[in-house]
Amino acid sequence: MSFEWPWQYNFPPFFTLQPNVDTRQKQLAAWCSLALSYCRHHKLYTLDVMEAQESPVFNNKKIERKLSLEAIQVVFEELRKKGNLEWLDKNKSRCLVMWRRPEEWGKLIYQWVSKNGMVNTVCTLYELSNGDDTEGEEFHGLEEWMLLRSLQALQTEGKAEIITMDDGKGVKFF
């Protein structure tokens, strides 16, 4: 299946950030929405600053329009006032997407582990993520950090507990 860009994207106008505040705050929410499905599309976690600009999602080669990295910087830090953001580093170079929050990933895993009878089971993280049961969920191939996090909001509403195992992290569900 292929990406579906918005019809923003083929109007070079939306490559320059706008001057107007209610136009800036419509694009910038355009951006935003783009940003995050496209990693959702591409199941992207993290991102590079400076490899966002030659990126499609910030690169549109057919109209031969970017984004400036300034700009780009403007979105990503629309991204992180939502909570869908959180940078790696201090220079702010390298960041984490969330196009899922942990919750909604928690919310997914408990509704599959209800699902399933699992209940009352243990599973490595593993398991959750890249076993034979998970194939075909949203949350098969979670990378390892965003899993934790997820299981942690689990375990915050009492529906979890991450416990460490000889061979790693793992999970009772509850």
Second form
Amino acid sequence: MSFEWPWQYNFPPFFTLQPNVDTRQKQLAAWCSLALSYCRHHKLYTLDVMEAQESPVFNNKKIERKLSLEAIQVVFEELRKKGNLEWLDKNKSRCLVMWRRPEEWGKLIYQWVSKNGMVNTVCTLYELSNGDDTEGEEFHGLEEWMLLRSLQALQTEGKAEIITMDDGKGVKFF
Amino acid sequence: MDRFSWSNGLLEINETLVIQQRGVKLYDGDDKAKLDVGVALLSTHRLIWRDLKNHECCIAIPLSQIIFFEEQAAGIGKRSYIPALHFAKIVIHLHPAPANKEPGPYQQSKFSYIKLSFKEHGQIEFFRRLTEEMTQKRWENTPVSQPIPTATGAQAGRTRAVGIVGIERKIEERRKETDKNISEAFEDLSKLMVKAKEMVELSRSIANKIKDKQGDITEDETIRFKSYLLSMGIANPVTRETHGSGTHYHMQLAKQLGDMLQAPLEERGGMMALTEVYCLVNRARGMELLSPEDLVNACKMFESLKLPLRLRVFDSGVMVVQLQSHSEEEMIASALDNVSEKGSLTAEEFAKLLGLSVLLSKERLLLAEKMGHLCRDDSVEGLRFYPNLF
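Okay, that one was the form predicted on its own. Can I see the form predicted in complex with its partner chain too?
Then the entire complex follows, led off by the chain already shown.
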């Protein structure tokens, strides 16, 4: 399934940061949703800013427009404010993209867990993300750090507990 | 009237004629003097009266003899059933005659005051001049010797002018008098000029002090002083704007501009950049060109003078003159239509479309963007405007 670009993607002004405040807000909202949906589609969990400039998301070769570095930073900052992005370093060159927030992941995982009657059992993290059973689930292939965060979210909700074992981490669901 | 002495009526070297007035009748106290109507002459030293018909009958009194004088208003009198029109008079109170006074028309008089009755008007000016001379007391600076006494008192004091010498002398006298009259007339103007020069100098010196922050002038006072100067029409005292080119000038100029600019503005769609106005106006004037500052100041007065023009400053600092009837919303709506029709427009394309200057068309597009009707596309290709689809 190929990615469907939103109408703004082919609208040249989309690639210029608008000076008018109201217009800018709408523009940034559109950018955030585009970035997130692109990452979701391609299962991208991290982004490098330098690479992003050349990525088709921010660079539309067909209309010969691309988002300037400054504008990309603005978009990322907007994402961070919303909780969908986390900077990995102080220089703001790499970031984690959470097109789904940890709480949301946690909910999905818990749903699957309860559906399969695995409550009160212990699973390894590997099982959850790469196990045969979870194939077809959205969280299949979830990167460990993301999985961990989701489970931590569940932990705070009291629905799970992360256990450290000899050869890795595991989780017990309640 | 016994204070007067016979005189030949000639002015001495240091004596200047101040004013003369025809149709003056003298009164000894309240009674009419036994003299006809004549000419009253006021000099720096004396008050002289000369008979109109008989020029040789001339009397004078030194101004130092005058204690006090006042005006007596004209009016209608009701004496002896016939209402007579009384003319305005000047009443002059005099010192007692000095012992060495030369003989005059009256040996003695019971009155210590005289009156001058102005049958041909002129009393106001005469009175004013008399006041001036009595204040200035110029006779004290340049004492004048008493005129040569004549042999008989009853006869006129002037040495009899006989033959050609007499005629020449008369001509000479008349010429001198005319001369004095003329310089007299211009004395007022030159006095005014002197005062004006002093004022300008004063304001300039104070303005310089303000500039150099010398003296004990506080910030408050500086501002107040500047506001006074402004109200007098000296907008910036340090420049050359103290010669009648103050706000009054700008008001007149604004009115003129209001008339002149109607047609060009309508041709250009109701709006013109101030630079265009400047060029247009100065080209039309030919000479007496306007300075940019004068133009701006005049344009600022449009609103207060209720002219149908307005000076408008955009955010970017561009100043335009526009018709009051010009509606900005209409312009923006039409701009949006144009852009939508063509998909997108640059400022240059828009200018070409509307026949506006590029500067103004850009301003209009920016304004539309500010209102949220347009959005921009800034790339290496240039700045384009699109309808705001966001």
